[in-house]
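The chain below stands alone, shown as structure tokens; this is the form predicted on its own.
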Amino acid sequence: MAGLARLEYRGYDSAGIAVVTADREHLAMAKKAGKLAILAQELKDRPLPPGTVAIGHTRWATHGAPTDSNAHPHMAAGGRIAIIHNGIIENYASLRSELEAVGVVFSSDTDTEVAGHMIAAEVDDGKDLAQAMRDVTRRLEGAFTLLAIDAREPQTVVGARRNSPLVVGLGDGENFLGSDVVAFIEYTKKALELGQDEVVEITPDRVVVTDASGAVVARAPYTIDWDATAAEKGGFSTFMEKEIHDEPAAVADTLRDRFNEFGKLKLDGGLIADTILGSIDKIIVLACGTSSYAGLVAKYAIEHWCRIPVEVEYSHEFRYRDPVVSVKTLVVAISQSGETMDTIMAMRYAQQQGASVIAIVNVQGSTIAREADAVLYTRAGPEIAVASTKALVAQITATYLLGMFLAELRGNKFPGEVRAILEQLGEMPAKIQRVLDTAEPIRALARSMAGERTILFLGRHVGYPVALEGALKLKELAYIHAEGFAAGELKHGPIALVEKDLPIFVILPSPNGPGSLHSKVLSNIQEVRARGARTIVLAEEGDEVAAKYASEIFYLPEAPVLLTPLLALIPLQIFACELAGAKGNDVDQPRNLAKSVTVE
């Protein structure tokens, strides 16, 4: 149950467990719709028999509504076999019809139950659970992780994965399977990654990994470099608050130990030949949601430092529009979990067209990290709250490192220039901490605005992706209408939305920034104020002019223009978190969302 609690960020529509007991013909099971606390109360009221082998699941509903009957685990073979599942089985309809034709009766609306009955049929034919899993998964289409137990194999759990995460935890006299290492980090820091279409069989003292044909596969274990306390709230009332306060460390850790023995910037793993990186003529950033805004910030920085055109694409749109990709294209895949299915499929498509891929991910051993040609880890530690905070600032920091790596490699920047930028980056954790230490006014403002139904955000240059992210956080957490706009686009249509007392956040560029952007955004502020808007301005310390045009103003430490998103994002995260809390919303588990989107 503690492991499930750490995984609840992945889905919280329902939860359930199945336990192997002394009864060799039946498993014990409990499952309930709703959050894990409901299952915990059920187990308190009606405890299950004791056991040492079990599987459990927290569900984000895909096939079938979030009901008790659709909750996992699902039983087969008269209650002797239980199965849980992440992902989607795309050919489940034809398989279900096939099973119903031979008399199988279904008790749920899920695609998962199909796999359970198929495994039961294979076991009834005399196969052991691992062989049954291999034979069944060959017939399944889609993306999935499956775990199964059989009362007649009481010391065994079998798992399989295709395009969906599954990690083995290696203990002493005990072993674990989880979709994230946070599930078992309390018990072991040794883990084993699984490859595509591999099946794993664990017992208390044995782990066997096989490929689809049944041949044993050797997998090297790795060590998790953080402990269980990193996945706890640390005295904060929500994980999101704790993770916002982790941001100085997330940036500092992502910057740490980035030079090789020759004093050159380095990546974390993989290898792309310098000749290839030196010849690229285009970079495509692939990401979804918040990660795509990290990509937009990267576009400004990398184009400025490297003079290479950068395109930022939503992963789910990329491969369906016949994109122009070649061996001279570098793809940068950004994902906190490294398991975002849309990004995995887009990355694979790009590789098929000859592109090289550098991954920016937070999870060691994840699918994107394994399949990319090179990887840059963000070192943010576990992020439990569904709305991303520290992962985003770590991603932005990693894209800066990538930009400098390429600029140094391609001769766009001299080593001394790279060092100077890195020194400026090295000052950012302390500046982020200053923002956190002076954030009470933004919290008070959020509490006073809990009744607002619409809030807009304006930004230019690197302030534009900050505006987009500020709006997204309010949508995710407060469930209100929020939109981010490029400030220059305001008079081309969005200004029609402005009415009396409408709150508008404005990310004001530094007066020392490029061109005349400061004065242009001040003009935007005057335009909306003239129409009655309430302007909430984020400005650089020392910008005395800004206060004349703001209903409320919040000052940020001075920083180079390209690095300012690391500071401007923090007040907007705090604002969204506090406003959602004031509305009584669950900040860590917003409705309808899951942390990792592992289906297309």
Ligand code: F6R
Second form
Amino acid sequence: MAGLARLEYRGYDSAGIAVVTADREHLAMAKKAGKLAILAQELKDRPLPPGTVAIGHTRWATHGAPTDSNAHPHMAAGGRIAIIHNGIIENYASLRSELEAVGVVFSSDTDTEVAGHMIAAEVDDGKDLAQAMRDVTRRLEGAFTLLAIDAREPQTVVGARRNSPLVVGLGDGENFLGSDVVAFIEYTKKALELGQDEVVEITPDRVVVTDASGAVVARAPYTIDWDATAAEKGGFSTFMEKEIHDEPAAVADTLRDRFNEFGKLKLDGGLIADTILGSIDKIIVLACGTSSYAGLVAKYAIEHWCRIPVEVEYSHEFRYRDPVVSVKTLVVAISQSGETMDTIMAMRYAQQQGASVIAIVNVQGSTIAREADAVLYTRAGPEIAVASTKALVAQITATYLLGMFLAELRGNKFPGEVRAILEQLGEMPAKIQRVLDTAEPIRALARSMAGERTILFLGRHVGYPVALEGALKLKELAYIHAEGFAAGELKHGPIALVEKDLPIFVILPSPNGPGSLHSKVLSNIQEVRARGARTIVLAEEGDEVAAKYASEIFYLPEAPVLLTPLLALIPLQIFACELAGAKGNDVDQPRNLAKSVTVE
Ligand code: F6R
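Switch from the form predicted on its own to the form predicted in complex with the named molecule and give that structure.
Shown next: the complete complex, the earlier chain at its head.
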């Protein structure tokens, strides 16, 4: 149950566990719709018999509503077999018809249950559980992590994966399986990744990995470089607040010791030859949601520093539109979890077209990190709150590193120029800390705005992705209608939304520096104020005119314009978090969401 609690961020529509007990014919099971707390209460009211081998699951519904019967585990063979599943079995309908034709009765609407009955049929034929799993997964299409237990093999749990994560935790006289290491970090820091289409069999003292044909595969374990306390709230009442406060460290850690003595970026794995990086003619950033906004910030920075065109595309749009990709394309896949199915699929498509892929990923050993040609880890530590915060600032930082490296490699910047930007970047963690230390007024504002129905966000240049993220955070956490716009776009249509007292956040650029858009954004503010809007302005310290344009104003430390998203994002994250809290929402687990979207 403690492991499930740590995994609950991945899905929280329903939860269940199945336990091997002394009864060699039947497993014991409890499962309930709703959050894990409801299952915990059920187990208190009706405890399961004791056991030391069990599987458990928290669900994010795809096939079948979040009900008790659709919750996992699913039983088969009259309660002898139980299985749990992440992902989608795409050919489940035809498999289900096949099973129903031979008299199998289903007790749920899920795609998962077919796999249970198929495994039951194989073990009935005399196969052991691992062999049954291999034979069944061969017939499944789609994405899955599957775990199964059998009352007649009381010491064993068998797992399999395709396109969905599964990690083994190696303990002393005990072993674990989890879709994320957080599930077992309390017990061991030694882990082992499973490859595509591999099957693993664990007992208390043995771990055997086999490929689809049954041949044993040797896999080297690795050590998880953070401990259980990193995945705890550390005195904050929510993970989100804690993670926002982790942001100075997330940026500092991501920057630490990144360039070698020859000015070469130290990657965390893999390699893309300098000759390839020197000859690429475009970059495509692939990502979803918040991570895609890191890509948008990167576009401004990398195009400016490196003079290479940068396209930013949602992973789920990319591979369905015949994109122009070649060996001269560098794909940058950005993902906190490293398991977002849309991004995995898009990245594979790009690789098939000959592109090199560098992954910017937070979770060590995740699928995207493993499959990319090279990986640059963000060192944000575990991000548990479902809505992303610290991972985003770490991702933006990593794209800056990549941009500076490419700029020097390709001769667009002298080493001294790169060092100067790196120094400015090195000052950002302290500046983020100052934003955090002075955030009480934004919290108070958020609490006073819990009744608002619509809030808009405007920004230009790098302020534009910040506006998009401000709106996304508010939608996700506070369930308020929010939209982010490029401020210049407003007059082309969206300004029709503006009415008296409509709150509009504006990210105002610095008045200093060449080509500043300060006066342009001030004009945009005038346009909405003339129509009655209430403008909440984020301005640079020392900006003397900004206050005149603001109903409320918040000042941010001065920074080079390309680096300002690292500061401007923070008050917007805090605002959304606080407002959602004031509405009584579950900030860490907003409704309808799951942290890693492992289905396409
Ligand atoms: C928003 C959020 C999502 C993720 C998106 C991509 O707060 O968390 O929009 O950013 O699902 O996830 P990753 O980065 O894991 O690929």
